[in-house]
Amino acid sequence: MNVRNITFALAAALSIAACTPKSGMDKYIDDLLSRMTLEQKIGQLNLHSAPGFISAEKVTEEDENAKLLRQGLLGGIYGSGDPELLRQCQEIALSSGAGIPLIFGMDVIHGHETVFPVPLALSTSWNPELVERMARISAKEAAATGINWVFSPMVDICRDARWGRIVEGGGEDPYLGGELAKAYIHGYQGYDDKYDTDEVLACVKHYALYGAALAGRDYNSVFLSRQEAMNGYMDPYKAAAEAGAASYMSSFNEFEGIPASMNEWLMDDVLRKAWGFGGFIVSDATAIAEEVNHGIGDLQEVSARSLQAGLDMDMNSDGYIGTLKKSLEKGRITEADIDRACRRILEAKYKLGLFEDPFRYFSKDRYAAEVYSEENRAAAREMARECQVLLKNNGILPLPASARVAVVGPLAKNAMAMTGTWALSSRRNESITLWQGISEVVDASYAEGSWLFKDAHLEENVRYGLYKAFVPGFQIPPIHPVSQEAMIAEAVAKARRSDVVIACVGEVPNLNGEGSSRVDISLPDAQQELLKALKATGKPVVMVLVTGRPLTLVWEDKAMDAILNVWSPGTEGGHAVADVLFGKANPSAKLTTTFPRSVGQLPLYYNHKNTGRPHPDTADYKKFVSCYIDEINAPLYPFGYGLSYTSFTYSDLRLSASEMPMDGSVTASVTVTNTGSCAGDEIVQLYIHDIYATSTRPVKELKGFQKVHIAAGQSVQVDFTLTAEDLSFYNHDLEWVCEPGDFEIMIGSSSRDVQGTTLRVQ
């Protein structure tokens, strides 16, 4: 398809449609427009954070919401869980000269009290089924306080694990963010527009393409083509936008030399015409006031080309509130521009329910039933059993109960730690340490056994960089207070007396997430040498793996005699990496992230296209084809993979024909056998190559996946159906097409571990 007829074909139909009767809700906001001041509607326009709440380098002051509340200049508040503020807010709002009710948003990322895996742990579960029923509990929670739009989910493909903020994605695959991108948006807004009082507007975030940042450092320049961002990026945009997303959130970057906040092309031509979007996009914090220092004009202008390409709500910059009355009057825009923005607010709101009772999402009842219930905590337990990736395993792993432990590391009672970044909301401090969650099962000694980091001002920086910057007088707490070698010395004395050592290390939540780019992705330094001393103990060592990122773990893979990467995995985290590790729970998922041998690789992902001199992955250095002088091509774990307790045999891989027309499809089955001793759950993988194109294509693209449960000595037949739109791509002119020709057909249990034959399309 292509976008520029898709444009004329939705130009088409939207003539049609204004000729049809109005709906109820068409008129109520015409009448309400008509009796609206011209500052009421650019107030409506208007976002600001919750008194206190950092967002970006604006932290709004005590009084400042409430003089332009009394003034009806605001259409909605985020950043506050607190029951009570919002209460108060939304009676200023309506006591106003419009009395307009405010929409109150949050960002409830992956989880509001009751914190579950993050996002992009959850993506390793393959499951779009977990992730939508994780969306539905924090939309229950979140409504029961007054919250009723979240910014989330975040879709951003990433490609390089340098950018802190990959922890909130789904991964690098397109296809597999698609399929999760519907989940979030149909588990927090359920299928229709018809909002329950425990059902929340979801914001997908950020449009467009901010994953692809150049050199995975925050906020920088994207530098991609059109061709490219809408196969290798968009499909989950598109996928949130089909699904009925009722908000997106532009995002900071420029694209072809416009920043995403004023693209017209991306906003209307691709997001609103091509992909029928109707509802409304909000900038991200200070997003136009930054659009300044990409040098397009001053805040008046700015605002101005923000308003026209599409963007409604502006989120902390005051740009449209403080400049969009002159450029009207200077002729710059025109109060069309305006009523549209504005109505696309007044929609959601309508939609709602928030005209009809402005308190129906305040609940002290739902919220005493709802919220951080035992159920939930049950429930984010179980989800962070289904995303913990086995990385490696010599036979270590299970772990019998009656095992001496010594657990070690500074990750260990690091409650922060489990639920991760952008938990702004949560009870962190009552989060189920790795200690806490193994000491329930076995007999276990404990010791910290090292800084973070070497570094004293490093580690000072990522404990308390924000306090720092943003909280006067905040007192720090003195670093590195015990020596280093004193701390390793008594985990190794701990592990000598132990018959195995669990060891808990990684990233600490300001070491990833927002602003939080590392150009070593190595495990630090401090906690290395913890690990090199308890290797040279003798005694085998598992290492769990609290981590928001891939990392380059190669000294670990060989020297580590289990790795478990267990992410930052939530409220029941403790208890739930102590289900794997005692065999309670059989690890399943699979990786959707690369992890590079080195830093020098990035950015990395399976997805790649070929080069006119290629290099087997594994190969040796060779002169004059595409490959490191000091490094081989293959990553140290792929796209797709994670190990089990038991083991998985693929085999006969058919298809149902070995030609298929246009019109088609053709059946691509395999049979997938048990070889182990225990039941187990597999994600299987079916990737295609289109040999011969008019443009080059990947050498490998997910079309599709399964996850199956399989007994013990069992063996069971996984079918995939593929039809011309699973072979199609966006051609040179961006038009969506599949082209005749021979496509390689793959299934296996990750993208390096496939079996193939070949399907000819005519």
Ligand code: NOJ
Given for the second form:
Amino acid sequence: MNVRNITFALAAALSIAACTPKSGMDKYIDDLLSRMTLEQKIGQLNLHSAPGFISAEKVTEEDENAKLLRQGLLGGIYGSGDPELLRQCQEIALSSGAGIPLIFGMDVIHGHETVFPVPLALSTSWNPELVERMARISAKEAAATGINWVFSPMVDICRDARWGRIVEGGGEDPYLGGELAKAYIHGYQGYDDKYDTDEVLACVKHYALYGAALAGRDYNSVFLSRQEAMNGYMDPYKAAAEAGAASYMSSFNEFEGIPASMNEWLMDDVLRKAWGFGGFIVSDATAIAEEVNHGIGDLQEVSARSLQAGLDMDMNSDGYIGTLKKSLEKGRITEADIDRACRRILEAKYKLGLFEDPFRYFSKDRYAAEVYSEENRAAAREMARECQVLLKNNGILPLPASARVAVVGPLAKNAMAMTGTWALSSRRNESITLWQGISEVVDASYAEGSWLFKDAHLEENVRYGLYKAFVPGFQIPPIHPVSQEAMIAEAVAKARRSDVVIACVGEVPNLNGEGSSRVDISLPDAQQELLKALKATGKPVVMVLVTGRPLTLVWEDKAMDAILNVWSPGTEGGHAVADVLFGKANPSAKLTTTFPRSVGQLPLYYNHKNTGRPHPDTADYKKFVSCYIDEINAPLYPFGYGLSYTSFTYSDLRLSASEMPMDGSVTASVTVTNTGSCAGDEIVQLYIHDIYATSTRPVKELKGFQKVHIAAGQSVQVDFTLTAEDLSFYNHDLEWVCEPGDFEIMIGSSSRDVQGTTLRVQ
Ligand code: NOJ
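Could you output the structure for the form predicted together with 1-deoxynojirimycin (NOJ), given that the previous block was the form predicted alone?
Every component of the complex follows; first up is the chain already shown.
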């Protein structure tokens, strides 16, 4: 059925719904709307960031938001985790205008006060239950402070590691992204649309295709065909809608020449009509006003178009409160357009129970008992253990607790590097550092070892860019106060007096995340210099990599004895990393993004097309085939890759039948054996390849995965059931089809290491 047909099917279902008696909610909102003035309705469509977003000031008489609140011109506030401030705002809202309670949003992305690994790291667990548990705890913590709407999950598929926001998503694969999206939604919202006081509305972002920003430059244009968008990017947004996501945030980018925040095809045709989404859509911050820069029209025009395209709430542009009334007077929009958007926002408030008790989300008791509790921090530690990817190990890991260790590197004592990006409400400076975690286990010495970057200007921007953007008059502390030579000399001396060096290097949070795109994704130069000096000592070097994106690590892969990619592991990061380094936990995470060999290979992703002139991944250069003169096609570490302290072999791949009727199913099975000496978890991956189709298809597509625990020396059989649904795709006419013919079915330990067999579908 193509998107148009789905639309018709849904329209039929809706007309049945229209004949059914009105629910209590509908009656309540009909009544409310009939009593609201036009200004009050438009006010509901307005969302502002909280006063004191950075400085934590309280609401004051002069505060712009407080003035709007008194006039009933705000539907919600976001960006504050301060219960007192939120309570004050709610009181003002209730005593003004139509007395409608505010909704309180917040960027709770990977935890609230207790912080979990960054989302990209969470995805490398390939464990939807872990993600759901993380979201559940985040919801509980956020809800206890009065927040009832979180701006998560971010489900943008990204194939280009230059984009700083790759850290906020679930990687490059739409199937895995979809499984994780559902887990986030259920964790935040529960399983129905009645919210307990520890459940909050999720906001799926950024709708849509924001992760396909050209050249990885944030906010850049997106050029994709509808077919490529539907096949390669849209699954997670769809899965979230099917899981009952309550709201979506429109993205900054354009698609097909129309900014996403006024893109009717994306918001209305696909999200609402084809997928049946019934909640509300909020713009990203100032996205409506930015449509003026996109070159569509003045604020009045872009606001009218956004509303009509299905965008309900305006975040921070003041386009709706500033212009919709005028547009209505001029006949550019109708009152029904405003009512429709207002109704959707009121419905969300109704479902949250705010009309019954606007303060139901505030609880000092729950705050004291549940926020940043020992239990939550223990969960953060447990999860962080499961989100570390062992990229290389020549046998040195795990380290014995008797080792004399030199802990060096500018990220060793950096709590923020553990906390990671987008952790606005976190106790960011309390996160357990790598140094703390390691030195609790072994006899260790410490040296900072190097600057972040040799270029002082770059270092200044990375360290203080955020303050420079937000804090007027911010005084920048001296950059590079101690010479790089002196720092390296100290580290080398400490390395020489130890058995092993743990080098803690990588990206500080401001080097990834929003507005942090990079053209060079290698390890920062000053830190590379440190690694080279450490290597020259002849001591074994274990590199603990803190990062929010894939980096190019060709030299490091050759030179280091082990590389453990810990991402930004959260509140309990240092402990969890030490657990893995010293063998208390066996690493099991696998990459969800390809690590290129060179930035010039980007975008690089495992589920690419074959081209008419394919060239084997590791083969040397050849003229007139699809390759580079100066680099092989292969990535350094492929999608799905990650090592363990034990080893696994795959054997006996088999299908329950070699042919499958369109309406049938087959089981693909494989035996996985733990051939090492300790128990371990293995993420078993199933890929398909549609050999001939009416449109070109990727060389591999993930369609199933299972994480299995296997004791040393034991084998397990892993089964996957396949139906035509798993073999379907959007064809050139955007019809969702499974075409008869042969499919390769592959199972293995990564997208690079698979065994395959053929299935005929008829
Ligand atoms: C802009 C970001 O793109 C979005 O992810 C975030 O939720 C909003 N700002 C609100 O902070």
